[in-house]
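Single chain ahead, written as structure tokens, the form predicted alone.
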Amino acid sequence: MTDHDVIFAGGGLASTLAACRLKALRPELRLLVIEGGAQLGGNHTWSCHASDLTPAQASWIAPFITYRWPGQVVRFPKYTRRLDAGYQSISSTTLHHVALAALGGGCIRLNARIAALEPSAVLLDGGERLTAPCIIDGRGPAPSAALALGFQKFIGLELRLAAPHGETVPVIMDAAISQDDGYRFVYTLPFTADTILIEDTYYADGPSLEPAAIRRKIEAYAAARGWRIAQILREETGTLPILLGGDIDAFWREVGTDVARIGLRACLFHPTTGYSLPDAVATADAIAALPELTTASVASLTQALSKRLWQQRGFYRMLNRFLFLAAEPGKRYEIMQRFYSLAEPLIERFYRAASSPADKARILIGRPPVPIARALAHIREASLRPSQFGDAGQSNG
């Protein structure tokens, strides 16, 4: 006899919206998820556009949701442009408490260290050993050489300011402001009349972050924008893959087929944006979809489904690559800038990762904002050297 049915290693965004469906839909399953913070999701904000989701997962999805807006703002030195595609956001906050309702507290474990995984164990800190048929390693990204990354990183800071700020949606880039250490933009998100969330946000080379200087900037950014500091409420950083290329079966021949993975853990998030609710939401139905769970058969469905939509998605790794490796540094964001001057259902399928054929031409037609020989240059995956796997997949942890 097993101590649950399903164990979930590590309680971020993927883990508990699964436990959630699963516990949903098949509520006879005894579940655990296991973090190793104080409460499920840390201290995170993850959002998505309206159109991303089907109105199917959206309906099942709405209780997490914190955060509502009903379009949305991009700012390039060229223009300004408002966009109306609803937009939203869940706080780790509101994850924690939907979940600690649904679930309830024996299938939490909080401030738990996870030692080592097993095909149907998990050893904690300590010795405690917790089994199950099935175990979902559900922990973040990890290492990988078989992975060419760039980085989308940032600091975000909450704060209540002495007079409403005045903006009604988020602005989702602001990159009408210098540019170092790859394309910035500052992105914002207007949760009151007086709080907002600003973050300092850039696609880089490197994971590394200088706390201490981008939260200057926030500051300036607010001062700029006439905002006065009453408090900072909370600080939020982050560092996520940007998918530029790599072998995917040699990506899962490292993983093996011992522990099924799940979240950015399997590569399931989009490629550009580095957005990872839709792929979470999609992942939860379908794992509470198979006939039976065991680490094999979830280690199957990830896999298939990774493989999947890494074939799928190879057009936005190529436009990486043009943004990281063909783009000169400080001037990546007229990449950006040329791109939300398309027609904004274009932009939806987009984020949706559902780009046409015709979008695809529309977006790489006319005189691009990189130079035509570098573009070439990198095309293909096959041009990436083997160091920008090594290098690249190793800072990642």
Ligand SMILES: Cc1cc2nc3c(=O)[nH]c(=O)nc-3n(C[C@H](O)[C@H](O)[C@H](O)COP(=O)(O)OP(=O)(O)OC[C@H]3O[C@@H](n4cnc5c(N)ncnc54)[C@H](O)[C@@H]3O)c2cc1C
Contents of the next structure:
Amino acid sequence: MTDHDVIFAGGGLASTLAACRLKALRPELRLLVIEGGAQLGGNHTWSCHASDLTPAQASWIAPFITYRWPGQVVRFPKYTRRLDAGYQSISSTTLHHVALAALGGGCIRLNARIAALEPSAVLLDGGERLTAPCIIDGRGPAPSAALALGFQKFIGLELRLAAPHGETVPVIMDAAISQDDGYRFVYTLPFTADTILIEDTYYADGPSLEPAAIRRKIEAYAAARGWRIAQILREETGTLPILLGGDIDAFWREVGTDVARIGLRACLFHPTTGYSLPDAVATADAIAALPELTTASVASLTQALSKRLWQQRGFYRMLNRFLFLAAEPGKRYEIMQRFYSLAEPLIERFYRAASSPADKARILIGRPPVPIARALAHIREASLRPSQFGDAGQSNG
Ligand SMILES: Cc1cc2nc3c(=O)[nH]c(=O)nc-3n(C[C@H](O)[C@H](O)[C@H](O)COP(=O)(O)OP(=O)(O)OC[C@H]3O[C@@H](n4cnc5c(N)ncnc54)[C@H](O)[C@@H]3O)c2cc1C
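Since we've got the form predicted alone here, give me the form predicted together with this ligand too.
First the chain shown before, then all remaining chains and molecules of the complex.
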């Protein structure tokens, strides 16, 4: 007799959503989520476009949504555009409290470091061994020699301002700012009339961040918008992998078949944005629908999903190679400036990683700001050099 039916190793986004979905659909299961930190989900704000989710997904995820907005804005040197697609965010605090209410405290172990996983056991630091026929590894990204990466890195400050900011919808990209360290833009989420998250973001070749300098840039951005900072409420930081290419079969050969991975650890994220929320929702549904829950059945499900999505998403990795390898770093913003001038449904399908053949042609045709010879040199995934393969990176604030 095992201690549990399913154990989730790591209580981040993917594990917590999958555990809650299982609890809702199969309440008889004995679940356990083991998290090394003091709360589920760490210190994040996870956002996505409303159109990234199906109506059924949007319905079950609704209790987790902390903020919703009816539109979004982008700013580039040549134009400002408002888009009608809704936007929504989950705060890690909401994720933690909603999951705690749904799962019950007995299903969650916090401040528990996992030392090792076996196909039917989790070993904790200190020697405790917990058993289940189904162990799911959602401990976030792990290094892989099979993936070539660029980086989306950022620091965000959640601020209380001395007066209302006047913003009603998120600014997904404000790239009408000085460009350095690759493609730079500021992202703002207006939470309440006088609180706002301001993130200074870089699509850069390397993962290093200089926190003090970036905090100063955020303060300068706020000042330039006429916003006086009354209090810094919270800081979050991230370095997300952006996929340039790789070999997904080699990635899974490195992992082996004894481990069932989910989330970023299973390469389940949008190659261009590094965002994993929609894939985490889809994975939760797929796991909950499995007739038999074992480490082997979940491993086979998520490996197959990861490989299928990799095949479907080659176009986005190619665009990333154009962005990172063919465009001059200081001119990367021109690619996004052109992309955001296209029709809104095309933009929504892009973020859903569901671009049609016509969308792909439309994105590539015209006068792209990438020299054609350099673009052609990077069109094939096999053009990547071994030095471009390396660690997946991500950090939590
Ligand atoms: C600051 C930040 C903001 C982001 N914003 C967005 C966004 O807006 N939209 C979006 O879709 N994506 C976003 N992402 C990208 C991605 O969706 C997140 O990284 C997401 O949290 C990945 O989910 P995951 O479950 O794979 O890993 P995580 O959520 O990182 O979960 C991994 C968990 O495992 C725990 N853990 C690791 N090792 C151990 C161990 N040995 N023992 C015990 N516990 C362990 C960690 O503490 C962590 O809680 C963001 C990422 C960051 C870092």
